[in-house]
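Just the one chain here, the form predicted on its own, laid out as structure tokens.
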Amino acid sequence: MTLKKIIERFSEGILFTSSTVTTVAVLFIVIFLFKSGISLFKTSSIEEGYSLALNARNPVKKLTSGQVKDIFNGDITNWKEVGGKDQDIQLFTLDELSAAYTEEQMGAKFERLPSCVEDYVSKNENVITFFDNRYYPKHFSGHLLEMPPISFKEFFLGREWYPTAIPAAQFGVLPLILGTLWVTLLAILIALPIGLITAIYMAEVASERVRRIFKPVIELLAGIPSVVYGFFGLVVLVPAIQQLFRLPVGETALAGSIILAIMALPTIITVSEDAIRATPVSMKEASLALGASHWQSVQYVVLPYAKSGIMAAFILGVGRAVGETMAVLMVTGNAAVMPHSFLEPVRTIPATIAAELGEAPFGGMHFKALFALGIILFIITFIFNSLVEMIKSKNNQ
């Protein structure tokens, strides 16, 4: 064997291993994703180590955690509104203990805390507790509320995203999605046209001095952290955008829309530019020489050649938008309710993830619930390729 043919078998084994590491990496990370995004639906909103628990003598055996959620902030005063009796709701936790009873009743060490909790249970039939398992005696005379575990339908078509809220925590993502997909699909509304334009020119329009300066300029703009970005937004657009509208504050999914618009320009301007200039010269001298005009040639000729190559844009173009985190944190006012106008503040799941997953436990049910939203953000973005190749695929028939 020569040494040539050599060298080509150990690039060859370089190229597959290096792909195959790849393939394998990339499997590894979408399985734990699903792994840890799924357990979330089968545990319960109540935090782990925890319980509710009632007087025996009260009927209620199950309650949701938008009920529980609401009993503790007292929007449910009355237990006949969750099916049981004609009772006002009393709420007993750590800080009513401590009022009814005194240190020596709890013991130096809390070490009484359990019959403390017994005594007041087995007394007040309209009380609902919150405690640590450990504050519940072994042989407990009230029963342990049961919650049922968090349910799809609860958690895509939730409209409150309250993830350490105690008791009872709410995982409802609509808002999420839903200011993903509003601040994504202006974004792409205003980026696509301008870059398809802008790339038609340099190709085809502008002089070669022209494209000289511009492209260096354009690809530079891609370099550019997205923090800068997000500082531009703030200091500049959001104060326009407050001022132009006359709104209370100009962080709103019409800023954020603008920002990933910009970020996304550069992408789509240089790829869809690359592709346009790869048709061949001698596809464009016949169609001149046919007697087509220079636009009609762009139009009948160049685009429909070079439109694999724009899809291409426009998916990373959209890949930009989808998952960019920073920037977006930083001009959409980061609130998770659900969007009724562009001029509203916003919360996208990129930029919810990012601000939370440092501070969820892990493995605990917000931790979980970041990874769900993973796995949606995921099959959007999935959703959004696919449409595209869909397009592709029917435009080359």
Partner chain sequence: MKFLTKQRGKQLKQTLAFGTFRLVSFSVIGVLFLILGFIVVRGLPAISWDFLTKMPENGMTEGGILPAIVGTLCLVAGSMIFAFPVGVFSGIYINEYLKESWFKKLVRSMTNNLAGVPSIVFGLFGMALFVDQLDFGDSILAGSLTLGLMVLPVIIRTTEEALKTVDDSMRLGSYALGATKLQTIRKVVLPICYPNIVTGLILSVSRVSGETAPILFTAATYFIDRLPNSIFDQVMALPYHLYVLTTSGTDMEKTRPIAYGTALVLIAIVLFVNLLANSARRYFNNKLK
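Residue numbers count along the first chain shown, from 1. Here, rigid core means the biggest group of C-alpha atoms that superpose within 1.5 Å across both forms. Keep in mind the model is a prediction, meaning the values are calculated, not measured. What changes on going to the form predicted in complex with its partner chain:
- Here Leu157 does not count as shifted, since its C-alpha moves by less than 2 Å between these two forms after the core is aligned.
- Once you line up the core between these two forms, the Cα of Thr279 ends up 2 Å or more from where it was.
- Here Glu96 does not count as shifted, since its C-alpha moves by less than 2 Å between these two forms after the core is aligned.
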Given for the second form:
Amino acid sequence: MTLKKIIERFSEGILFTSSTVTTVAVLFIVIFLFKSGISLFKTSSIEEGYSLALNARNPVKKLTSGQVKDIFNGDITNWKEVGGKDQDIQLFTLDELSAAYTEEQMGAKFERLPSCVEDYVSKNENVITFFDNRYYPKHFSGHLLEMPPISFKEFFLGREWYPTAIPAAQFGVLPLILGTLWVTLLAILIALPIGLITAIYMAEVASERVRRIFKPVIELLAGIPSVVYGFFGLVVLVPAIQQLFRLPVGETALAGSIILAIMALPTIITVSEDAIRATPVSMKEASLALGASHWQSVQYVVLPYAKSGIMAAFILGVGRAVGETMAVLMVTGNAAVMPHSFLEPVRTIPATIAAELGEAPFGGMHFKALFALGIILFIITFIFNSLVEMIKSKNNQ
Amino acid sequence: MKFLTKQRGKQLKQTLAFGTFRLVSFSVIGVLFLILGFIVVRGLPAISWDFLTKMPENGMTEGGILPAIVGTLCLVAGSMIFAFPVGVFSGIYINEYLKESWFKKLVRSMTNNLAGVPSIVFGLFGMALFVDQLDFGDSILAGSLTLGLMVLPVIIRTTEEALKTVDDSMRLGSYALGATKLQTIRKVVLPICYPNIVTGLILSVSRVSGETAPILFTAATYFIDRLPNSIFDQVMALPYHLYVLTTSGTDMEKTRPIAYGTALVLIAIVLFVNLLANSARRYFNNKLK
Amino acid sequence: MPNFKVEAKNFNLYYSEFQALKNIQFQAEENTITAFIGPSGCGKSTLLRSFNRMNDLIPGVRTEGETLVNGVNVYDKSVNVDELRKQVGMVFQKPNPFPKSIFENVAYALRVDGIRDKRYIEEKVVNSLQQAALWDEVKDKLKKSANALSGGQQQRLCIARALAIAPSILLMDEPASALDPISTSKIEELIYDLKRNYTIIIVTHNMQQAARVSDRTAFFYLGELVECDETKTIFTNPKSLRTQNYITGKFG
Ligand SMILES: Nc1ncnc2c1ncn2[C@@H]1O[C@H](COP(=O)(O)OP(=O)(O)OP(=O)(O)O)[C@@H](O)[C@H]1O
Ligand SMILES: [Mg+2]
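Could you switch over to the form predicted in complex with its partner chain, since the one displayed so far is the form predicted on its own?
Let us now look at the entire complex, which starts with that chain.
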């Protein structure tokens, strides 16, 4: 008797624990994403252990990471452009240093490097240096630049994503966000009408026999792995687009959208078919009995009735498409630039994470930035999910 | 009589609309067969006994894909060992034990949210938690747990759906005979609905075997010259192998046939699993009748 | 031979294997009310739905013989079903207004018929609502959702909706069975008034209702039309013993 009770209690405990796993998992996902992602906004964009320095007489006291990048790229060549005197900017890094000083001056073990740096910086007013912190002398006459941490504004509105640029990496995610939106929206624009039409056909027009063939085929469409879609896109679609539009490369936003559309179809079809089927027969009968044709009944009664279900299908489809990684990674060309046309390469958020996380040094800035991208992705899909749930619970009322 | 006259636009519109719908729908099905057909035709020549049972050779331009097949099997098995019991238990608890309450709502909505999390985010998370925090390293264990978490919502939902099909009178009948809740579930409820649960399980196998993003940073490796012998080993996996071959192979021309072969094996697994699930469904349905 | 408005000749109907109607012979004259009575499952609704071919929707339905409206076999190939249904209005057991405004519910049949003239539609809607004795109750809230009406009002709205396209026949399948007594008597009054302009067939389980509103009554049993005669005759002096038993409440 008591043993039975104990077993009963114990099993219930196991069942209960299992049921909490999903909640805990979501919680952990949030914690781990944010732990790494948020700390991006506490790090300066200059690699740890390195510093930039200017001559003390240079009136410029602050540079943004974008300005630093432009200076070292040669896009900014005069101090005037960043609020200084009208002087050419002179870069001074290890390369220039070893050109300017003899080995003797630097010392056999580079032990006199700091004094060389001191010497050069004090003599040249227009210089900007980039060295390991160890190479700056203890009593440095120059002005060590303090780089502010990356701001939310720079992150979300920055138009440049150069995560490995030296000395100042650029983490502007705007092109990635826009790339994701472009690819996703076009995909849904293609998939929604087609999916809806197929759903109407299956629910209203097709005979039972045709439906029995369609159903498993669409299930299969949903089951094909995304790499296989990506592979198919790469070997068939990409060359086709390249030839059709006479492009230098076929890996484009358009290719990504088409593949995504095919992948989103099963979700859209299944969910909207269910919604269409949920329309009460009495509604359809009422319409038909009034002399409406079948198509009119579908148009004016069934579809309005299934509206919110179709809405849910749309949102679910978008949610899936936003998060899709491999297929998009394989066919969109992955150029992290602001998208201008559907016939150019773009890069999405998931593709960026997949392509770069492997190379990003663990715990570094780049690594953190990718986790920050993960947060964005998580939040977007979280919002979409909540919308779907809202619609569903409204329907049940 | 008035109703003998055919009516102009209305009928024509319907014919046109439904005709278009038929055309579009059959094109959708056509696209699927195009994809399937293409990969089967191109992939078949690559398939041979050696292809399935040999290690890759010569920088993966020759030889087989055995380690990728084995790796995928390991990951599928590992994730199912974790996700199946947890998912089924969880489904049972939600449907049989939980009363309508904020807790049930929370669990439901968290399960839905987990289902919507993109697979690459699972990859990030798996890397942060299993690979790094718990120090499993890139391994079968870390990959399996990540994949398992990903399919967990699918299994929970199928279990719930299956349990819902069991009529409440069955449960009441069993209670009336003095059975406990656990006994009722084990002896009455589960025997009725386990076919649906099994079908759901089979379908989640197909999902797991094709996923790439979650194992990218938790388990998969580009190349390894031996088969795994512990759960802490890195593995090759079919989907990742296909990805690598098509995007960063050393010699694209030479690896293409192997890529087609790998894609075909992947599709074959999905096809097989789907067929299995369908025939399981049919078999159980017939048995119930 | 009188010209019948609605008829069935040697009519059989099968749901796949199951024969739901057996060799039905039935006639109804213009501007009369016929009541269909009989135990549950005897085929009343099935026959009713054969006059406007609503049975077409059910897969596996097969018919033999003819049902005629205005002397035309409705199952004939040349018949346009939509046009037939414009002639033959139908009201269902459970009120089933569309989740649209009251106005749009009534205007629906006109709109799907391709009528665009706003003034004409408005006129028809008002007219139909008046005929259905609903106008005074809804004239201030035509834009409101039909779902906000009471069950009885909804059913009268469904009748108004059916009248808008100006049918000559009204089929009613237990139109008052889901309603309270007051709504029921309102519907009954309405049906009686409508007789002037429409030929009406009404299915009912309520003997008193059949006796109150109908001119003729048809008694069905297990898919057969047992007896069809003047309502008075059926209720006072039925020819068949089965009819008598049913009416006196001995079975069904
Ligand atoms: N869609 C259908 N498929 C198969 N059989 C049906 C279908 N609809 C009705 N039937 C059968 O046909 C017979 C007649 O049904 P019908 O609905 O006409 O009865 P009824 O006289 O209207 O009954 P009630 O008074 O309950 O409405 C019944 O035996 C019923 O089971
Ligand atoms: Mg009936």
